[in-house]
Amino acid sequence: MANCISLTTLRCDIFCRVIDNYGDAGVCWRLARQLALEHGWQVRLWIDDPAPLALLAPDHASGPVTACRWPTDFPAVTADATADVVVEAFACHLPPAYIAAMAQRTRVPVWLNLDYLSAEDWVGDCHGLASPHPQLPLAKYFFFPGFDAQSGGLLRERDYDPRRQAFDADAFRAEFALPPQTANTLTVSLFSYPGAPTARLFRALAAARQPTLLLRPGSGERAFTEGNLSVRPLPFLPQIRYDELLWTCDLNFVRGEDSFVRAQWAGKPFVWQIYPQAENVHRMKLDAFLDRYAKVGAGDTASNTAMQALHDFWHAWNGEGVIDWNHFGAALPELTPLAQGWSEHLSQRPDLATNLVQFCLERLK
C-alpha cells in the first residue's frame, strides 16, 4: 500500500470500512476509479481491509487511484494533507485527527456522507442536506444514491455501453468452458448471501421442464447435475468481468448494493437478496424498490400476473414465503422487456459520480 503523504491539485479522499465483504469496497472502488478517470480528480481510497480490492480490481495498484490502508490508529496530519473533497462511505466516521486537520484548511473541504442506496421516498428529502459539526467550522452533507432526480443517481461508467456493445458472449462461454447458448436452456447467475434458500431453488430448477445452467462465481463448490439443473462454479470475477457474466445470463440473482445496481444496468431479469437488517427494516426497502420497478412496467411491458410473480418470488428469496419457480419462470418472457425498459429509464439520468462532482464544485467556488 502507498504511504499517501501528499497530493497536488484537486484532491479527494474516500474512507471505507469493509463490512459486507465486497459491497462496500466495490462501491467505493467504482466511485474512486470513475472520479479519477472521468473527472481528473486525484483520489485516495482509505480502506481498513484492502484484501477485497485484490479480487475486485486485481490491477488496482497500477491504476489512477491510490489505495491506502486505513490504520486503526490514524496519525495526526496537517491541513495540507487533507483533501478538497472528503467522502465517508456508509457512515464509517472519519478519524478524529483527520477531521481536526480539515478544520484548519484555508478553504473548507466538501465533506460528504455517501449513504446506502434506497428507493424509499424520504431519500429525496434528505439528499444534499447539511449537518454542521457541533464544535468545528465544518459541515457534512448527506449524499444518497437513488433512482430519481431528487437523489444522487447510480454509479455508471462512460465506457459501459461501448464495453457492452463489444462484448462477445460466445468467447466468454468458451473461456470458462461453458456450453454454447441454446434457445431451450435458461442461463442463470447466482450471487447470494449464506441465508438464501438455494437448496429449495436447486430442487425447483431440477424438477422444472426447462433445462437450466446455473453459474456460481466464487462459490468454490463442485459442478453437479440434478434433473434439468446443471450447476457450474466459476472463479471469483473482478468487477469488469462480473458485468460480462450478467450480460451472458438470462436471469441474475444478486445481493447487497453493488451487484444489485450492475444487474439493473444489464437489462436482464434479476432477483435481489437485500442485506438483512434488524427489525426487518430491509423489507421496507425491498418493497420500496418493487413499487418503483412496477410503475415502469405494470400494465405495459408486464402483466399484473407477471408483476405478482416477481413480487412473490423476491419476497420468498428474502425469507418471506415459499419459492414458486413455476410461477416466476413462466413470467420471465414478460419480465425481460420490463428489465430492459427499467435500465433505459435509469440511463436517462446523470450518473452518481457526475452528480457528486457537480455538487462539490458548486460548494468549492
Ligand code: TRH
Second form
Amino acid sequence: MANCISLTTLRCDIFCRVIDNYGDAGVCWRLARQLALEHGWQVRLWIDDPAPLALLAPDHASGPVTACRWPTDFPAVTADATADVVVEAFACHLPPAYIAAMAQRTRVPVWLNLDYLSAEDWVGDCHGLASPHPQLPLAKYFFFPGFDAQSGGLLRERDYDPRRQAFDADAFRAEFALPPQTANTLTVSLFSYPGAPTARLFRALAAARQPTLLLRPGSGERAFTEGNLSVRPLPFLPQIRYDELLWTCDLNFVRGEDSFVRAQWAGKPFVWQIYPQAENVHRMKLDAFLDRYAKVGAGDTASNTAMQALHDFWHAWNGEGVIDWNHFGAALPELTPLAQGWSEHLSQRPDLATNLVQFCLERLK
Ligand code: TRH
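Please supply the corresponding structure for the form predicted in complex with ligand TRH (the preceding block corresponds to the form predicted alone).
Now the full complex is given, and it begins with the chain already shown.
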C-alpha cells in the first residue's frame, strides 16, 4: 500500500469499510476510478481490508487511484492532509481524527455519505439532504444512488459503450476454453449468495429441452454435466472484465448492488438475488425494483404473462415460492427486449460520478 499520509494536495478521499463480500470495495473502486480517469480528481481510496481489491483490480497499485490501508488507529492529520471532497461510503464512520482535521480546513470540504442503492420512492426525497455536524462547522450530505432523476444516478463508465462495441465474444469463449456459441444453447452466468436455490435451478435446467451452459465465476465449484445442463466454473474476473461475462451470456444471475447494476447495463435478462437483511426488509427493496422494471415493460415489450413469470421467478430465487423454470424460460424471448429497453432507458441519464462531481462543485466554496 502507498505511503498515504505524506500526500499533501488531495481532491477526494473515499473511505470504505469492507463489511463482507465484494460490493463495498466494488462500488468504491469503480467510483474512485471514474473520478480519477474521467474527472481528473486526485483520489485516495482508504480501505480497511484491501483483500477484495486484489481480486477486483489486480493492477490497482498502478493507479489511477491511490489505495491506502485505513488503519484501525487513524493518526492525527493536519487540515491540509484532508481532501476537498470526502466520501463516506455506506455510513462507514470516518476516523474522528480525520473529521477534526476537516473542520480545520480553510475551505470547508464537501462531505458525502454514499448510501446503498435502492429503487424505493423515498430515495428521491432524501438524496442531497444535509445533516449538520453537532459540534463542528461541517455538514454531511446524503448521496443516494438511484434509478430516477431525483437520485444520484448509477455508476457507469464513459467507455462502457466503446468497450462493448470492441468486445469479441468468441475470443472470450476461447480464452476460457468454453464451447462456441450455438443458436440453441442458452448461456447463463451465475453469481449468487450461498442461500440461493441453485440445486433446484440445476435440476430444472438439466431436465429442460434446451441445452444450457452455466458459467460460475469465482465460485470455486467443480465442472459437471447433468442432462441438458453443463456447469463450468470460471475464475473470479477482474471487475473491468466481469462486464464481458455478462455480455457473453443470454441470462445473468446477479446479486447485491454492483453486479445488479452491471447486469442492467448489459441489457440481457437478469435475475437479482438481493442482499438479505433482517426482518426481510430486503423484500420491499426487491418489489420496489420490480415495480419500476414492470412499468417500463408494461408497454409493447413484455406481456403480463412474461412479467408475472419474471416476478414469480425473482421471488422464488429470493426464497419466496418455488422455482418454475418452464414459465420463466418460456418468457425469455419477451424479457430480452425488455432488458434492452430498460438499459437504454437508464443510460439516458447522467451517471453517478458525473452527478457527484456536479453536486460537489456546486458546494465547494
Ligand atoms: O459481493 P456482493 O454481494 O456485495 C455486497 C453488496 O454490495 C451489498 O449491497 C453490500 O451490502 C454487501 O456487499 C456488504 O455483490 P455486488 O454488490 O454485486 O459486488 C460484487 C462485486 O464483484 C461487483 O463489483 C462485481 C464484482 N465481480 C467481479 O469483478 N468479478 C467477478 O467474477 C464477480 C463474480 C464479481
